[in-house]
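Shown next as structure tokens: one chain only, the form predicted on its own.
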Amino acid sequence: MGLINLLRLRRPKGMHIHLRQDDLLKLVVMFSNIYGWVLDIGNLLIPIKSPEQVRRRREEIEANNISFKFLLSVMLTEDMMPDLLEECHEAGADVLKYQPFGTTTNSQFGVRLEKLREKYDVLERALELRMIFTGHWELPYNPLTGKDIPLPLREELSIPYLSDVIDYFPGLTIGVEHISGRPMLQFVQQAPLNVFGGITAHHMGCTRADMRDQGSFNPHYSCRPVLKDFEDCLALMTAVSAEDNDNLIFTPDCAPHLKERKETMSDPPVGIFAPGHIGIPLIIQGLENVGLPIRETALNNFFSYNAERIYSLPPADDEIVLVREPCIVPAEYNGIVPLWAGRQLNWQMKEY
């Protein structure tokens, strides 16, 4: 079989994007218009957790020049109650998003993982409303000692808590955002049909080595869950390229921060600016680099069809075109350093 030089894929879904606010919102929207649908993650400085905030958020996004449709998420916080969740749903929120306390940017309002059972009444209402419950599954510290857990182990050690939710709510659609390592991937692959997993371009295409730039820490590759080893990247790419990838979707986790904040703060915020026109070609490039097959069926499932089924979205009726054409990713966009900055991509998105 000859070398593939052109790919036509159904328009992808970006089912985990931090659209941010104000000027950052305008920038992220501009780079998110390649998607047919976007899931906006509501962990802002003030988390979205009320019907009034849901309505304002919709207006805020629609005030920009968007060409995508979008779903809104509300955050599972300590003060979220079943009736409040129902009011948020009536105001237009379709997804209940969970970020445990201490796991990532703006997670200080999240419910501690060891206390998640105390909010099962909220999850019960989500099930009744047919909302999706999707989470950032990491255990940041030992609940018994209070000591921090090493970053590479946090995702794996959250699995018992996730397993408890799955066992307790067999009818609830449960998402595992941005899978980064082999243990969580294997768990999701063996989970019941109501469980799905999201995978990012940076967790497939980057390793812990990318967090070091000539021996120094590179904050632009700092994210949660933390980047893992090559063997983890290979496992994720192998799962995505397989024909039976029905419970995996593309979650870009596009989470920009200004370069000045990333590079000048002693404890810089985590999150990688991973727009689709970089992330999607990087995934194709990664599959080729390790000798995995480029199957349009598997890629369409991962980027589009699986999300349509899980989130009950209308089918995509248009496509994007990628061509084999080398390019260098710019060093920054409007003061934000992107994924793969200054490095070569072998594919480009030409029509979208």
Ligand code: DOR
Second form
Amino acid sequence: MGLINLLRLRRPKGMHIHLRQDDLLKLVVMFSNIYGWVLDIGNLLIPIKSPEQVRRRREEIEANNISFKFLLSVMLTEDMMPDLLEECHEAGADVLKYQPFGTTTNSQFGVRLEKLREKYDVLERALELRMIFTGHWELPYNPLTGKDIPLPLREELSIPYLSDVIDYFPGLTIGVEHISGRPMLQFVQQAPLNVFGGITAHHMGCTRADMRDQGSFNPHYSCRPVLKDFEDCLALMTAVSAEDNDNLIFTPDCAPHLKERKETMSDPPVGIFAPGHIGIPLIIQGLENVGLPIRETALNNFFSYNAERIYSLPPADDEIVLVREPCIVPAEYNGIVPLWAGRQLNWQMKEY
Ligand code: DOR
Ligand code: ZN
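After the form predicted on its own, can we look at the form predicted in complex with the ligand?
Shown next: the complete complex, the earlier chain at its head.
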């Protein structure tokens, strides 16, 4: 088959975006316009966990773009209770998001993974309300000794806790956000039908080598879960490009932090600014680089159909167009360094 130079895809869904607040909110909303729908992640400095915050959040986002389409999440914190979750749902939140304590940005308010069982009454209510429960699955420390677990092992070691939720709640829709490594991918691929996995462009297209820039640490590729090895990227890309990718969706995890904070803090914040016009071409280029097929059916499942089914969203009614036209990703946008900054993309998005 000859080289394709143009690709039409149904308008994608971006089901995991940190829309943030204030100036960042403005910027992320603008860069998220290419998605038909997005899921806003509520891990703000003060996590979203009350009906008032949910209502305010909707207004805050709509003030930037009234026609922007999004779902809202509330965070599973220590003080989240079943009735409170129900009130948040009535106020407009459709998703219960879980970031275990100690895993990532603002996770200090999250329930500890080893205490998740104490919150099963909240998950029970999520099930009754038909909300989606989606999580950041990592175990940051050994619960018996308190000792830190090395970053590359954290995702895999969270599997028993995830497995317990799955066994306990066969009727709950359970998400595994940003799958980064082979053990979790295999686990999700063998999981029951109520379990779905999200994959980012950076976990598919970058490895831990990208976190090193001529020997020194490059904070712009630092995220959680941490980037893994090429074999992990290959496994993720193979799963995404396969025809049976029904329980995998695109979760961009666009998570900007100011360049200045990334570059000057001794413990820089984790998260990659991964807008769709960079992430989507990077995925296509990654598939090509390893010789995997560029199949519109599989890509449409991954970028839109599967999310529509899982999140009960209306079908996409238009398309995006990608053309083979090399370009260099800008070094920064408004003081934020994007994914793949200064590097070449072989594809560009047109008409979005
Ligand atoms: O790298 C990450 N950054 N992973 C997350 O789960 C959160 C995010 C953020 O909010 O910056
Ligand atoms: Zn995230």
